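Okay, so here's just one chain, in structure tokens, the form predicted alone.
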Amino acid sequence: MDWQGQKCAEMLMQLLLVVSAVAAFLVGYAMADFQLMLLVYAGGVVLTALVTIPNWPFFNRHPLKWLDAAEADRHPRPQVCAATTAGKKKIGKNK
């Protein structure tokens, strides 16, 4: 799953448990039965759950590319510089 996958599938998880939240509560105000809210409720989270853990292929529409091994070796990593630490004060107490 890519990045926007990832945004999309999130964005999805929360839509579908707020209409399964909304849709659980007017089945359970309108036939009176809070048993029944809990099992429509239920059912929007193993749907919410189908529909978003799995990585399906529409979440893989952006694919990161990759540096190959050799590709990566040509540009090495960036270095810490000891300037940018000796730089910060020290927080302490003074004696």
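Numbering follows the first chain given and starts at 1. Predicted model, so just to flag it, every value in this text is computed and none were measured. Just so we're on the same page, rigid core means the largest C-alpha set that superposes within 1.5 Å between forms. What changes on going to the form predicted in complex with the partner chain:
- After superposing the rigid core, the Cα of Leu15 is displaced by less than 2 Å between the two forms.
- Here Val46 does not count as shifted, since its C-alpha moves by less than 2 Å between the two forms after the core is aligned.
- Core-superposed comparison between the two forms: CA of Ala32 displaced by less than 2 Å.
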Second form
Amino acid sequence: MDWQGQKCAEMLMQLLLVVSAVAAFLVGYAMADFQLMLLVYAGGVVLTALVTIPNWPFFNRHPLKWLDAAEADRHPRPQVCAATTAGKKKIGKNK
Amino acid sequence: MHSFGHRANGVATFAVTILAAMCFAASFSDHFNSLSPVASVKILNTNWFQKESHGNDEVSMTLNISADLSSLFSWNTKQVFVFIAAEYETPQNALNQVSLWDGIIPSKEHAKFLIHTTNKYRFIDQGSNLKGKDFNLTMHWHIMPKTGKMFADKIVMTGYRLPEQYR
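Since the one above is the form predicted alone, can you give the form predicted in complex with the partner chain too?
Every chain and every other molecule in the complex is listed next, the one we just looked at coming first.
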């Protein structure tokens, strides 16, 4: 998932679980059936898991723009200065 | 939320936390019940009234217990524990409570009942104070919830009296 997708997934998870809980409580209270409340909530949890856990395509709509290979070669990675046996103590790291 | 496992962990943890909140709400909803229990106990017969082996007074009675406790049941009730205690005062003790009978009511359908029985537990005094004793029969109940707080209350029935002499 990209960053936007992760944020979306987290938000969806919280929203879906709270909505499931409220709906389950209201249904259970209205029907005076404790077990029904738990079943509705369990259904909501399963739904939330199916929507937010797998890496669905809609979580990848703002993909990260990685640098392509040709461009990367033009900007070489900074090297750590190789220490010689004589100057090991004097030479610090060059960035 | 960067991996499958991380998201799965998040869903599981948050789901359980919300479940705890729901159980709290369910228990809290019990405060809004209006309870209207009805009960009455008749002593049909005092079977015998003697000193038992240690010299303490003992009574055996046949009781007719009728009650309608269906209003005590809510969606969050697992069972109701009911017991009847004889309560009286003696020179030694300001309050004596002796449990004579108890039962578990598993559901609303069983909450309206009429029971004809001798006392399930022995009615033995600490001493010999029962001759001609006035006592109350109190029906206590504990409403045991599926989740959360347990409520307990009672109905006091007065006007009972033991015989003046042993028989």
